[in-house]
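Given next, in structure tokens, is a single chain: the form predicted alone.
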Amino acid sequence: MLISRRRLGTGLVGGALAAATRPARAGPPASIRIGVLHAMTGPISVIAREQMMGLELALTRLGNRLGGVPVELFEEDARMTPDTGLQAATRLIEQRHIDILVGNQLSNQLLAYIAPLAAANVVVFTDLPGPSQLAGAGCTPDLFVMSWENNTNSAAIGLAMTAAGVKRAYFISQNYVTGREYVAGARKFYHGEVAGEAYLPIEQTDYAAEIAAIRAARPDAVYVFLPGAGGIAFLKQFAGAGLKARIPLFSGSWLADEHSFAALGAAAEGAHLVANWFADLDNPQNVEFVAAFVAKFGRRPVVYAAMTYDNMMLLDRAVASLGGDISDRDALRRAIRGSDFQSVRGPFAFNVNQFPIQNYYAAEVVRSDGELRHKVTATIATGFKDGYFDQCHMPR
């Protein structure tokens, strides 16, 4: 392993954050500090070890240097609460003194130590959370979004459920915010009747009495958001009351994926899933990509592996273009927006608030020579930008 990696303990540091990293320095740096901030214990740390994968095979790949600096990792636990990100992010800042921040799992978390951040001249990277807040009136020229606005993924899932010619879908999430804007932003989009709708506590494993109300009300399809072992359980009782193969499912790329792939089965077959990326995905960047991710791990990868190794991919041309020197953040910044960097996803450029304008493809679920994939089916959204970059008004 070539890179520089350091944990830091897990002692609160007290005091008010620093306004300042390290004193200011001209020229290229001797190294480049890197924060990588996840949620490495609880129920999302697959996520976390998924990211890192992808950092990693990036960081290899690059010799362990970002426009020819070495680079240092100093990897913090966030665990699961707003209060564990910021403690996190303050070690990063006050005894780390970090350049740049990627990683990051939970919107919540985001929130509280966006500002912080910003205020210690920290560039934050998000492999995975968009939330709207940061995407419209509170955007900031301090945050580059890799991935998508919380509400896009399923804003697409919804255009593919109405390209597929869905007249009436049923739809079922679990009931906390995060899943009643993926449903909002599904429904947006889908112009079709809403056959019924469920929303269940984020433990229920048992969906009997659902997919009865489902089998009752005979949609033509069904809109699923429900990450992780929900997903799962549902999948396999859908497919156990025998209604797979008479009402698709539509989904993200999260609801069977090579996470899950081995505890579903034949159950994961047909689904209909939508993402800005799946591993089949024909383009030079991507199968160098997925070629070399199989040759490291032994499978194929999942979108949060492909998001970081974009990000550090772009900070890569980013910093090359500026010599190396990474002391003026401002020009950092205008680097990061203007990269040429070419990304596993196909076409992407940072919108006006630094989020993504980004294709969507829909994808199903296949068996290929014995073992579970996603077929690139159709590319459903060209350009795809977030309902909230027009009420962003940042200095740029």
Second form
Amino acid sequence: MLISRRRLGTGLVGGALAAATRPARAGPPASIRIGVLHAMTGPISVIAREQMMGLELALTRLGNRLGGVPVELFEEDARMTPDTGLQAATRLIEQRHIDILVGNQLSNQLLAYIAPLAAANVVVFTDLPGPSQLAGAGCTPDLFVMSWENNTNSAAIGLAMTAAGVKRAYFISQNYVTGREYVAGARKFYHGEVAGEAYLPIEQTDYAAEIAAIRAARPDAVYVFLPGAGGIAFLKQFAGAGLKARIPLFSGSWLADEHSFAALGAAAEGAHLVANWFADLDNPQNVEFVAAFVAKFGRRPVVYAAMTYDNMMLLDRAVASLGGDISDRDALRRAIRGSDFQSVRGPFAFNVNQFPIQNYYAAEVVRSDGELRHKVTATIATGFKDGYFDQCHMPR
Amino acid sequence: MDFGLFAEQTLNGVQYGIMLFLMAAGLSVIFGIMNFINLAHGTLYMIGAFFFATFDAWLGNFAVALLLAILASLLLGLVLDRGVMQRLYDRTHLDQVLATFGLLMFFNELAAVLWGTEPYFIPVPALLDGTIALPGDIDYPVYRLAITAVGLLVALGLYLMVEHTRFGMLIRAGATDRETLSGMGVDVRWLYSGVFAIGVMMAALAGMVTGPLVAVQVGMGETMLIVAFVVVVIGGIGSITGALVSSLLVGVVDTLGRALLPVWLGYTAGPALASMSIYVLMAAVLLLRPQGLSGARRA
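Output block for the form predicted together with the partner chain, input the form predicted alone:
So here's everything in the complex, that chain up top.
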């Protein structure tokens, strides 16, 4: 037992050494090794697949090259827990020797594998989870966040409710840490009266009791945090109770998007959604992206695809500015920070904590040409920053 | 809370209870008569919803699709029983739990392969769409009233079948003493197949009629299964009357708990207690009547 454990220890150290002492090649490398970690099965695999569609589209458009250098892609199944994520990340580091990691789905997984990836000198991007722990005092030059700091979405929804003149709002959410944080985050920017609250078990899909209570409370608007199957059921039952036309719903774009439009039908129409990107945004990069996505996959993209697509386009510019040589990782990080890339979401810059400074938009679900789609109605916040960056003192 | 809202919430509780009854009746009778624990019962709720969604998308006719889905689930019940379950009836409960848990995973994966992981849509038929004004200033969704009525009709039909038909008499006889029944020349295996298929059909029916209210997708049956087991324990194993009383009780307690406890106890303790109310009810029933509300006292 002792012997095998010692052997295992040596093996691990040896692997780490080998990774750290790989010769830094001068000049353009033969290829850039990109790693992707995702849950290949289970409920969040839909999100992972959407990210891969964005990645695939970007690489097709870039001729499978970043800054002129051929790309090699390595995928590992991170499943859904921090330990399985860490195992998958270790495989990418030790067996695949990746240069850059993109994608990710869960904050707790990212927190588990960011340190070993950074130690192996991998430049880490995240296209979805943006844990606040990495935005403030815990910020690190090893991580670039393409998506958002987790609390900015709820803050933007609160802003949208205030902007819409909501005076009495009802809050309905799943009863766990993230759900309660989402409600608290929105309430920082929504200053009206609270008509009532409901916190429900994650697995609940029948909301008859809550909808009756909402009807009785007569609010101006309802804030909804019910991702996944719960949100679909809620929207259908809310519409079925005849409330859809009377009480507007506010949520993030996940409440009703191209993944759920078919399951929602007319129940989705009129929902007020807030996000940092919508397919409807009118800028040249986005029009091009959405048209190419529709041509390739037969439907409009969801935000997860847009974030990963942006990620690859940003990398392409950064690698090109270095003439394809990414062996100096500090130079690569500088090039990423200073990149002139044009995001599909419009204005975009990295803050000091390497989280985005970006706009938030409000959209409404409408039916046009017989199809449900997001119609952008307003810009809710311009150059919006997360609430943690001033605690970040980036080691340079 | 005024009377109108209280009445509406009670109605919501009854509607939820009726759906639970459709799930729990089959579970209870199969457990009571065949002494068989079927963890895959919740999966059949999901399969029912998928059958219905598929037929409805093909035919565009709610009633015909419902009828076809009912027939398909009866057939599936028969095939499952003859093909798999019959081999498990004489095994220990541990074997049954392991095997049916395996089936549960198999069906979930199969559904993911056949129907994909994105949710399906079943529209509410135009006739049942919208709300109806009830006394006490209540606007109640017509569809929820309709499925409550369907559930009550099925309960009545089940009662008539068990109490007033030869098939029902055989079921009751089988529950009391299956060896004597078998000795009198009744093919107990086919009797079991019939009971199993009807149980499957009822679970699938619950999934079908709930389909237009929720997201039809893989894994939708598992939470219903857990609550259905609570119903079976409270009602008493093997008793259809017990299952009906207990379903309505669990439905109303759960719904009123969700509606009232957060108002009384605040938004921290309220939701936490509301989500455990039915388990507290189950513990209380087990303490006072371990055999369940109308279960036979066991030696």
